[in-house]
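In the form predicted alone, a lone chain appears below as structure tokens.
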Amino acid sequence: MNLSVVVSTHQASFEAVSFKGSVGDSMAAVAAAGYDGVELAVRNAGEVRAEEISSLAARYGLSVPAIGTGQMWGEERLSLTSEDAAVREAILGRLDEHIALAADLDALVIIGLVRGVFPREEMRETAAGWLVEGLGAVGESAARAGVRVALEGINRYETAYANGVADSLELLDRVGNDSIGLLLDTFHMNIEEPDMAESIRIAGDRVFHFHVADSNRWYPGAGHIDFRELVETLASIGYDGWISGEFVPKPDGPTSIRKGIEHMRPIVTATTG
């Protein structure tokens, strides 16, 4: 298991990343805190150039494992679940964008906020409908450009559907689509699993990507989430991919990072060697 941290290629409303704007500049004081490698939170990927993220992440030793696509709902209110039929159609070509930056980058795409939240309860059954149909459109594009999709589990407090693993299981089923897996999120986790570890074992290897932020959004450490167990657990069930925070960078963006591999390295040499 490597560790990562969540950056912007663009600024921002979403608090949880560490940096906002200047990809050069993010990834060197991430490698510098002594990190394998940067997710990228990116609104609109047709604007980044995989070539220069490409060189830059060379120039620090780092890898991109994730591209994330939460900002075309924060920033513009995008969604796969949109009410007008003319959005939908346009999110998906926005998230081909997103693939087909993955693709070159050798990373996987995160579904999070994207998927919308579901607001009107009289609405859900419909909405759901959209969500299975955009995901399955979202896994067909992926699958043809070789790149994994890992949908979020988000809090109830974010968004009324799929927020914790059993529902969101139930939804992968729905799609059919083994192009599409899991992002566990202990921030998330935290408040929608009763047992976080029997979480993890119960999505198995349907776990293709894994957020960490502690209870209260800070870095690991700053909380009472017990890491330790959430990394053994995961290696108990095979995960070998990437651990990457997402937290606020508070008290700053540099003693946030640092506060959070000081905290996460040991856990993950000691667990996997």
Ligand code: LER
The other form holds:
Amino acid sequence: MNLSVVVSTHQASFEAVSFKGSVGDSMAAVAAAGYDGVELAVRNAGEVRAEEISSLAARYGLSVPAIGTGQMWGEERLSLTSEDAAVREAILGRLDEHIALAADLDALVIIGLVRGVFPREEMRETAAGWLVEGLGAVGESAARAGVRVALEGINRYETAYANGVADSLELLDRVGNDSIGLLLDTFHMNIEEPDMAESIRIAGDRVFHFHVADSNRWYPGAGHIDFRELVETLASIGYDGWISGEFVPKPDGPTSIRKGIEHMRPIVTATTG
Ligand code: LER
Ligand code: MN
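Could I have the structure of this protein in the form predicted in complex with L-Erythrulose (LER), to go alongside the form predicted alone above?
Next comes the full complex, and the chain you just saw is listed first.
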């Protein structure tokens, strides 16, 4: 298992990213702190040049394991469950650009809040159908490009769809596309899962990506989540993907990424050798 941390390619409004803005500067800091990769939060993938990112990543010896898409919801209110059919169509086009970028960078694409948030009560069933359809289209497009997609369980206060492992797996079953798996995020799991380790075991080989933040969404080690137990459980299900830090830059960005890796690296090394 390798360690990465989330940085944004632009001045994102989402709080839980370590650095925003200049990707080169962010990568330099992330590499210096000892991480193996950077996960990129990208609002407009069409404006990001894959060659530029690849050459910067190579310069700093970093991989790019995943591309986040949530800023399209956060800043443009685009979603797979918009009541506006034109928006549902538009988001598929935008996600295709993320998929193309991910193919070039050998990354996976994250589906977080672009699924949408809270449908009007009378729209619940219809919106759930749109989500299944939308994820189906994203999955087909990703499969054609040889890219994997990770649907993130997000807590009940941020969205009504796919909060935990149980309802996310149910949704994936309805979609029926093996290119789509799960992203588990310890911040959300701490709210939604009765037993986080057991939920990892239930998700099993559907776990495609893993976000870590502590219970207070600070860096791992700043709260009360037992990361050793979770990493050991990931190893026990055969997970050998990325553990990506997605936490608030507190007390400041550089300190948070340093403290985060000081907590996680020994655990990963002790677990996986
Ligand atoms: C994004 O990865 C995430 O965890 C969400 O909280 C976005 O709102
Ligand atoms: Mn997350």
